[in-house]
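Encoded as structure tokens, the following chain is the form predicted on its own, with no partner shown.
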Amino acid sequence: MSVHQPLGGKLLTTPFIILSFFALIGGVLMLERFIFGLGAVSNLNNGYAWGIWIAIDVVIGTAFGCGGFVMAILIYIFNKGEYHPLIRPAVMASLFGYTLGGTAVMFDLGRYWQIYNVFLPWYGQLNSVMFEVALCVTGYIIVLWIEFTPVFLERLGIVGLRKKLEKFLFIIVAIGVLLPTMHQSSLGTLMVSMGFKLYPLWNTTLLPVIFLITAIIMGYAIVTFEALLSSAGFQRPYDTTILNKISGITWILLLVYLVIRFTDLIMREQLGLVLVGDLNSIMFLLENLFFVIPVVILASRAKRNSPYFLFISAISMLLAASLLRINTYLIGFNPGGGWSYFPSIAEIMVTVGIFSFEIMLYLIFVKTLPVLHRVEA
């Protein structure tokens, strides 16, 4: 069992004044999107009624926040205790991933301070995917704080607590896998109901199964880049064994996933469409590029211990993995009317302001709480 610890060290710091500053600016133009309405600060109409705030700081942001997840499967669940070094870091980015990614709900909603409405059984739709991902989405984020509060307790000293709080923590451990897989192939859902809006290259009914597939790929994917991105910038030993072992589950899954999606084309016959050469299927190949790129890399074992290449392919799996959900839910779908949609600027740097706050506080938690394993000097 790996011993955790704080890094210590000085919180203002360049990086994090500059992160300040975006944090500051998207902190704005929130409240003037609470104040104003949706349009003071957006370009959503009412045939794109979603954005970048959905498709980037939610779906993909929930899948950034899928580390934890895929890190639960390993540890408790095939019980491999030797990546347990990487188990605090990876429930830590998806508590912020997750907590971030629901509150940022909130911006799209027209009528936000009727959100408790979704929790009232009498305005329970039991057949809507929607209300499933909301149900699940916040479970995970209750989940996902009550399995980081051990560390809290670990900061503050209060050992007894902490210990009798693990004794039960494989409950929420189990219910942290669940709710995941759950709502993560839900998304993919969410799309198949549109239909014929969505352009043939994403509109199959392995949508949901594709989406869970990449969401696993992009969790083992923020763990090796987090891990290699902290262990450069706090000047700490590279965790090349443990990261060589991730990535060779995460080569099979890239070959599992590449094959359904194909064989999935070929089965509709719509391969022809990426060849077109149009918007769609430019951003297809690409997206797929992204995906074929790890696989090259991952394939040869010396590749696999290089952090250079690990870092490389860890960053291409989650550019591939954002492209099929940006592609999906933005420039594949097409609500038809003439409408069109671009972000506003506004809509940007709110983005821009969430990801800077997450990152301000992955700095805050590791430099004050037991977060990270303790390596020698």
Second form
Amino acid sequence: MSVHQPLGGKLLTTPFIILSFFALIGGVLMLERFIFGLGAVSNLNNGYAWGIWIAIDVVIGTAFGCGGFVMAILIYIFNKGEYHPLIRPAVMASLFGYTLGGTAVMFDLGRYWQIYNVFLPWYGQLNSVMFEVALCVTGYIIVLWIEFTPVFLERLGIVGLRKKLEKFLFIIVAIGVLLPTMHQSSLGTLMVSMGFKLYPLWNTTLLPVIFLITAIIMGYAIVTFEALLSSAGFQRPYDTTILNKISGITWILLLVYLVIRFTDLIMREQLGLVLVGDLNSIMFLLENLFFVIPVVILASRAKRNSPYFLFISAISMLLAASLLRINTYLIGFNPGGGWSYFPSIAEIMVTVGIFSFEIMLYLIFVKTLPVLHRVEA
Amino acid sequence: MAINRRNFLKAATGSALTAIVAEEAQAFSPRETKELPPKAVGMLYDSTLCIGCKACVAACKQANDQPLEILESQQGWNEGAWDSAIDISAKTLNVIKAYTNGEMTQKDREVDGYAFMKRHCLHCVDPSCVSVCPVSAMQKDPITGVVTHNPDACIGCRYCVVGCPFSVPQFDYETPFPQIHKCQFCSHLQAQGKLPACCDVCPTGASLFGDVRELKEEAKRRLGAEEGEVYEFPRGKLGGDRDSHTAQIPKYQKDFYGDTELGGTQVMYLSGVPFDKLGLPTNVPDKSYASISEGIQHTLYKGMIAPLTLLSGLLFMAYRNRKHHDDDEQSPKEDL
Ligand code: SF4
Ligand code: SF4
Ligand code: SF4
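Having looked at the form predicted on its own, could you now put up the form predicted together with the partner chain?
The next block holds the full complex; its first chain is the one shown before.
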């Protein structure tokens, strides 16, 4: 008998109905996009050809989906079995983050009906970072669904197949760590080729390193966030001992990150731009303020045991890494030529719709599938 | 203050990290910028010769079957007699723009003057658009260096749109079945032995077609001539059989644009006003942006050695630790 159990309970709660309303609006707008073209719903233009659908839905969305990746590193690679209760919810959140990020790409692609060209060897272009990201993300979505199959099998009571599958799961787990390492860093490399269009505070050849570390930080933050929220929301006890340990790891990662980030700025002699006082410098300061807040909070060992402080620092980290991505893809990006971009209401509603849909899936899954750890009686 | 172990460790980690950053930045050095192809063809656009007649804009539209463009502000009275594109777009591959300043009394003067600028693809020697495209839809001809686009391959990701330093590729946002539009140097006409339409119709030789190496010589000849000297400006194709256009050498900027900028471009510019006034990026390195980002990718993914090493490490660890996790009931052991 498994240690995981479905929560059960009513599905059609008020929050669920509100979420489905947002998802529906997003769906209708998407339909409009496919009938009339991208310009009908978005403010995208030939200066800012990438907007929030790329920066938020895909780049931030998949970084939110790094929980499964980072927990797999801890549990299966470093053999820290005590974190086991968190793996299933983490993999599940990754599953949604990535699947929906991948779907969002389809909405954004201008010539989506030719998307399979990426997989045709005579078209694939090995120097393109986008090519690598496309292959790795697709691969990882498949890996996540395989990693999650035992949950379905368990629910259906298919024990034999599940045991067989789990024998080979280590291969999937290893690939499932490799792929996000590759594409989360490449989501940073993607912006290196922008040259002068990207403001020097964000344009560095270390973008792959910066994006990878912050994706890992985000992974641990989202695991903490989700664990605390589901404990509060479903009236379950807090797993603070595990979360305490995770926060220790994150604290070190944050320090490493900040050292790398600022050393890079100093070495490129761009540190002065931090205090210029324009939008770029304000956004940079804000971004890094949110990286510093959890460093300060988690320095205190006592606070690492408090659900309240853990929650604040998790949110702060999620904001920090998201801002880094928004700054790199939108704020720090200036194509010149008088172009400007601010997302349209419809664009924002599509993004809201996608994230609402993600939360709906979460609620359905935890209530009907053995995802959350059984609470000791 | 005594240095205790903790502080020492902190300091040591700090300096190790600094070393790593330095090391990494070093390791991610750019690949070589690509060389000019052997029979590179290109264009020399001499802004001082351009009279702003826009014959090239009209000829480009015809040669490439592009529709007229009517500004929103002109809807209602402009019924299609006047193609009024103000910049390149999904409907317009080539446009003449004007720089103006103050009184606008003299051509090719920065202050109180004006100047013309022709805007289209520069057919970069080491193009970003080719480097970033995931599906090889952007191609650079290995012999002539012309950069073409293949819509059958394109997935519409618009990486070329954001990645081109000159913002040349134009995506069509107003249709459900869009495509990328850019100047392909009239390669269909060149295949028939004809000139690119814009160079063909240019009355003054401001748009001059030719071999890139010869065009560079021509640009240097003009720059080397005395201001006011009478000069025979070739028309159509450099070294072709057309009559030249006789005029005086104007006051040029001291260099031509496109020799080295971002690894060089096959469309080059001469001008009387500074190039940034014409909208060309001037504060740029001599190496291409493609060489910088590909440098990172090539370092990380050379022969796939790094990813495969990482994968085998991961496989080993995951395999070794597998027993501890294949049963949820079992309490996992710590052995690390
Ligand atoms: S100008 Fe832009 S579109 Fe033209 S070759 Fe260079 S990078 Fe490509
Ligand atoms: S929009 Fe088309 S041509 Fe441009 S990079 Fe994407 S796939 Fe290549
Ligand atoms: S070469 Fe052809 S496509 Fe390019 S600007 Fe000239 S006429 Fe237009």
